[in-house]
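Read the single chain below, which is given as C-alpha cells and is the form predicted alone.
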Amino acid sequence: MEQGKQHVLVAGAGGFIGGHLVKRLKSEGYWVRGVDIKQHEYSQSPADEFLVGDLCDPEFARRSVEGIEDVYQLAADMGGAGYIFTGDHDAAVMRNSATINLNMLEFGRLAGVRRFFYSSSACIYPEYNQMDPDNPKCSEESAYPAAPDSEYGWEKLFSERLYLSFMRNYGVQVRIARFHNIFGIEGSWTGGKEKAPAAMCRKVAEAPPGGEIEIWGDGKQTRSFLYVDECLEGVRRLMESDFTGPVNIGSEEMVTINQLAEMVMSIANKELSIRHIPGPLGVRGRNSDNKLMREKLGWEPSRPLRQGLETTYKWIAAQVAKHSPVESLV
C-alpha cells in the first residue's frame, strides 16, 4: 500500500456508482481498493487494488479492510423494480444486504476504519406518503413511522439504525445518504435489475421506428432521477462534511415514467407507440426533497434530466448495437 495517500475502499466498486466513485476517488488522489463479488463489467477499474469475493464471508470482509482509514459501503442485494418488487428475491436481498453490513462494521471497526460512508435509499420512505404521484412527501424525517413498499427498504433502514448504532458505541464517525434513482452511463441496462431510465433507453433504442415499447402501469406514477457525476458530488461533500445525515442525494425534478419515456423518444429522434402493461410499479409517487442537502451542504443538483438522458442513451444506444445479431450477409 502506497504511503504519505489516505487509504479508502469502495466496496461495491464493481457495481454502477461505486465503479464511478472508484475513478473520482483516484482523481482526488486517494489510493483506493475496491471490492466487490465481480469486476466491472463495463470498464477497467481504476482501483490500486480490486479484490474479489463475497462480502457476506467474514473473512474475506476481514481482508477486505486492513489498512484502510475511510469506507464507502455501496455493495447490496439490488436492481430495479422488476429484481425489488416480484417478491422473488426478498429473503436474499434482505440476508445478503444484513450480512455485508454487519461485517462491514465489525470488521472495521477493529481494523480502525474511522470513518464509514453507507448508500441508503429514498425506498425506506412509507409508502403511505407516497400514494398521490403528484404530491410525494420524502423529506427525512418523514421515515418514521416506518412503512417502506419492499423488503430492500426496510433491509435499508434497517442497516441506516445499525451504522448509527455503530457510531454511538464504538466512536465511528458514520455518513449515511439516501440515494434517489441514480443512472448514467456503464451500469445495468439489460437483464431484470437495470432502473427506469437505462430500460427506457433500451427499450427506444431497440424498438424500429414506429414500433411501440411497453410501460409497466399507466405510466403515471411519477419519479425523479439523478445523473451518476452529482450523485458522487453529493457524497464526496457529505463525506468531508461534519453531517451525519442521513440525507437525501436526489434530484427535485419529477416526472411520469410516460414524461421519461416521451423525453428518451425525442433524444433518439424515434416516433414509438406505448402499449401499458401489468407489472410492479413500486409506489406511485416519489421525488427528492433537497431542503435539508441544500442547508446542510450548501449544496444541489442542477443538471437538468434531458442532458444525463442525451448521456446515457448514447451509450445504451452503443451497447445495443454491440450486441445485436449480425444478419446475414449470404
Ligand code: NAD
Given for the second form:
Amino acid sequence: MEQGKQHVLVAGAGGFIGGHLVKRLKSEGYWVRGVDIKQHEYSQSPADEFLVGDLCDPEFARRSVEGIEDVYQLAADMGGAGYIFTGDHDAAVMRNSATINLNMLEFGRLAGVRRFFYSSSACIYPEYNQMDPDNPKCSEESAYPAAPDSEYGWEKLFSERLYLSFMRNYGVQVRIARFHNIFGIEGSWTGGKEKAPAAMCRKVAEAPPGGEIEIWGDGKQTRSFLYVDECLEGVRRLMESDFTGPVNIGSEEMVTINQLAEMVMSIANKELSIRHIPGPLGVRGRNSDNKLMREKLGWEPSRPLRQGLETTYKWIAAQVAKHSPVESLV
Ligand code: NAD
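Given the form predicted alone above, produce the structure of the same protein in the form predicted in complex with nicotinamide-adenine-dinucleotide.
Now the complete complex, all chains and molecules, led by this one.
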C-alpha cells in the first residue's frame, strides 16, 4: 500500500461496471484494490492490487477490506432478464448477494472503513407502477409499499436497508445509487448474463445481411439505458457529495425495445427483420427519474443513447468477429 494516497476497494472489479470504475479511480490518483471471484475477462485491470476470491467467504472478505478507507461495493450475482427473471437462479442470487453485503459491511466497519458506496438497482421499484409502458413511475420515494418483480430486486432492497442500518447504528457513511440499465464496452455480451443493449448489438452483428433477429416479447416494453462513463460520473459525484441517497443513476431517454433494435441496425447499417418470440421480460415500462439527482448532485447525464450504442456496437462487433468460427480457423 502507498503512503499519502487514499486507499479504496472496488468489490466486483472483475465485472463490467467495477472494471471501468477501477480505471476511473486510478486516473483520479487513488490507490485501488480490486476484488472479484474472477479476473476481468476483457481487459487487464490497472488496480494496484487485485485479489481473486469469494466475498461470501468471511476470511476473504476480511482480508479485502484491510487498510481501506472507501469501499465501492458492486459485487453481486446478477445478469440480464435471461438470468434474473426465469426463477432458476433465485436462491443463488439472494444468498450470494446478501452474504457479500453482510460480509462487506461487518468486516468493513470492524476494519475502520469510512464510507461505503452501494450499487442498488431500478429493479427495486414496484411492479404496480411500471405496467404502463408510456408512463412508468420510478421516483425514489415510490419504492414503498415494496413490490419488486424479482428476487434480485428484493435482495437489493434488503441490502439498501442493511447499509442504512449500519449507518444509523455504527456510524459508517453510506452512499446508495439505483442504477438503471448501464451499458457499454467490456461487459458481458454473450453466454446468458448479457443485458438488452449488448444482446441486441450481438444479434445484429451476427445476423447475415437481410437476415432476422429475435426479440423477447412484443418489443413494445420501454426502458432507458445509460452509458457506463456517465454512470461513473454519477457514482463519483454521489460519493463526494453529502447526500446518502438512494438516488437514481440512469438516463431519461426512454425507448421501446423495438426502437433500440432499430437504432442498433441503423448504426450497423443492416436492414434486418424482427421476430418476436416468448421470453423473460421484466416490467412493461421503466425509465429513470432524475429529479432528485439534479437537485442533490447538480448534475445529470446528457449523452444521447445513440452515441453510447455506436461505441458499444463497434466493440461487440469486434468480439463477434474474433470469436466467429471462420476467424478461429485462420
Ligand atoms: P457484473 O456481473 O459484470 O459484475 C459483478 C461482479 O461481481 C462480477 O464480476 C462477479 O464475478 C462479481 N461477484 C459475484 N459474486 C461474487 C462473489 N461471491 N465474490 C466476489 N465477486 C463476486 O455486473 P455489473 O453490470 O458490473 O453490475 C455491478 C453492480 O451494479 C451489481 O451490484 C449490479 O447488481 C448493479 N447494477 C447493475 C446494473 C446494470 O445495468 N449493469 C443495473 C442495476 C444495478
